[in-house]
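Form predicted on its own, single chain, as structure tokens, below.
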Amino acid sequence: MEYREISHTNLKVSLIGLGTMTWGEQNTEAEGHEQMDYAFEEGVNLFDAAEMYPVPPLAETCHETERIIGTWFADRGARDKVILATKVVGPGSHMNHIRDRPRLDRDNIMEAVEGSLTRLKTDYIDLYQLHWPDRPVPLFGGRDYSPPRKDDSIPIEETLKVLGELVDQGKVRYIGLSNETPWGAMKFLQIADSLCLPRIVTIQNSYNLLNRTFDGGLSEVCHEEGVRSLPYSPLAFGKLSGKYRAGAMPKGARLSLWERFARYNGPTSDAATEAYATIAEESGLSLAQMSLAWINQRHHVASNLIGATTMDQLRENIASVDVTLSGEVRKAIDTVHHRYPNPCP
């Protein structure tokens, strides 16, 4: 496994981290236990989670997955060899199960972390992230933003306050964003700069060949700034497997179960698909190994947060560490994304 430094800590990440908002819904606890103490023995040391997983965000399975890991730190004793990231959520009436009116102010942030310290069975968590701004941005699947009507948002400076406070507590090591533009970036950073508070270290967007959407602007902020990227859904949330081509619907499987997650099917985005599954097959690569090597290879990554819903799927995305591209693939993959450029942001 390669490790990489997140700059303005002293965290060394595994090239792939264990993303985990399917136990709960998808895999059953002793499921989501036995993906861990693979990758774990695989030597990765970042897991990935959210108070809201697993997905979709129910009120009946709300929280299951922060539980799930929780067991597995109080059976196998490792909590300090795992880097622990988990996320608050942002504002929506679809959260309101979670709390009464979800925001990124003081009294939701402190509710939050004490939930999740509490189903993590931790006293601290290492990168604690902000899952989407508080404020009107284009989300799962938006493209274009438009000024709202009337703008409530809780100010930045407020919602950092907090998380200083939480750093100061040492209850929180580190902080970064999730779902995030470059302007909430770059606000972020010239906010705690100008104020002394925690500076953030990491941007979690989704990234991967059907949405390189992070590379207009938050790539350059990355290489800048000095923060690095946790990619989400490499695999565009399955698509880029392979198992949706030729139509494909898969009985079990999150394309197949829920339509929310339809924005990564359409003609445009199949075939991209099916482009980038030619330029793999001619390079003895699986689509998936081929997919997720080009984000392992990216300037800005730190952790690229694969998930899994069967141990084959989590043995072959793992082994992706050791899958080099030569720059003919590169290029080709380049050609293939100026054709069908973000079919799926």
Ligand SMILES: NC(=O)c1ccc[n+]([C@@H]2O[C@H](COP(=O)([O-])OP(=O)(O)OC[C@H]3O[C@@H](n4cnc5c(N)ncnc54)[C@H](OP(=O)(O)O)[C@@H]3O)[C@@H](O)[C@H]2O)c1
Given for the second form:
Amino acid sequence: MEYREISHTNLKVSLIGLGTMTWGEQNTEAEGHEQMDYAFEEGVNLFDAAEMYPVPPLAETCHETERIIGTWFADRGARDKVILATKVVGPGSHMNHIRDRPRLDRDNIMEAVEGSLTRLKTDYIDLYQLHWPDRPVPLFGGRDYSPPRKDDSIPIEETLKVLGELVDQGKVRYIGLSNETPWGAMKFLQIADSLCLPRIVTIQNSYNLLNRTFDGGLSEVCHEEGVRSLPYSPLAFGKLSGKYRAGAMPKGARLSLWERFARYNGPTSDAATEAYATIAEESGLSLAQMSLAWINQRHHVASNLIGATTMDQLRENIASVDVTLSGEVRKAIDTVHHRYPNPCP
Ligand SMILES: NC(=O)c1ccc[n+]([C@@H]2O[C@H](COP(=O)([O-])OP(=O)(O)OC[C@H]3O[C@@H](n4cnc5c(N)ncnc54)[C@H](OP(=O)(O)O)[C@@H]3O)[C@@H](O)[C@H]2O)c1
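The structure above corresponds to the form predicted on its own; please give the structure of the form predicted in complex with the named molecule next.
The next block holds the full complex; its first chain is the one shown before.
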């Protein structure tokens, strides 16, 4: 396993990070524990959770993922060997089952962090992330920003001050953003610097061969500001495993189970996936491993947050650290990207 430093921290994270959002929905507690055991043995030291997991977020299953991680820590006792990341939800009426009207304000964040600490059976979180901004930005398939008619966003300064308190109390070591824009990231950095509040150290956005929007502006923010990325959905919800090719809808797979994720299917996404699959075949690689290896080689990446519902998937995905793509393969990938740019933002 390769490890990468996150600037301005003493964190050295494994190039593969373990996504957890299937545990408690597509995976049982025992399966989640088996995944953590295997990943940990393979040198994975970053686990990424969220208070709202598993996905899809439902009142019945809410918080299960963190609880499953907590029972693993209680049983295996490896808390100090794992870099534990979790997240507080942003606003949205679909999150009202978590708290009454969640926002990124003081009361909500304080309540959220206590809940996460209890479920995770720990007294500190290594990386505490804002799951999405308290601003109306394009999210989860959205493409375009529209200025709000009325701006009632929680000021970034207020959110940062609460996070600063949590760092001072030792409950949180470092902070990060998720589903963020270049403007938002720069604003967090600017306010932190001017008020001596904690700087964000990571940005966790969707990033894969079907969505390279991060490279438009956030890539520059990372390079210039010493921030690292934690790409999520590196296989575009499984689309880049190739198993949905030719219109297949495999039983029990995420895109077959939930219509709400249909944005990953569509003529442009299908055509791009087909073109990437051809490059993989010609290079003697699986499409999944080529897609993950491409992310592993990007300059801004600290840890590639994989997800798996079976042990075979987990083994294949972690083994992507041993794959190095040639310049020729990367050039062929760029040609496809220029033909079909970002079909699944
Ligand atoms: N911050 C955010 O808003 C956000 C959003 C999404 C994810 N995340 C984080 O990122 C992690 C990973 O995201 P993700 O689960 O969407 O990643 P992904 O790699 O895009 O999708 C993972 C899913 O694809 C399928 N799959 C994975 N490897 C496969 C393989 N080798 N062959 C065939 N199918 C394979 C599995 O689903 P099936 O078996 O059902 O097909 C698996 O659960 C999450 O657990 C979470 O920690 C964060």
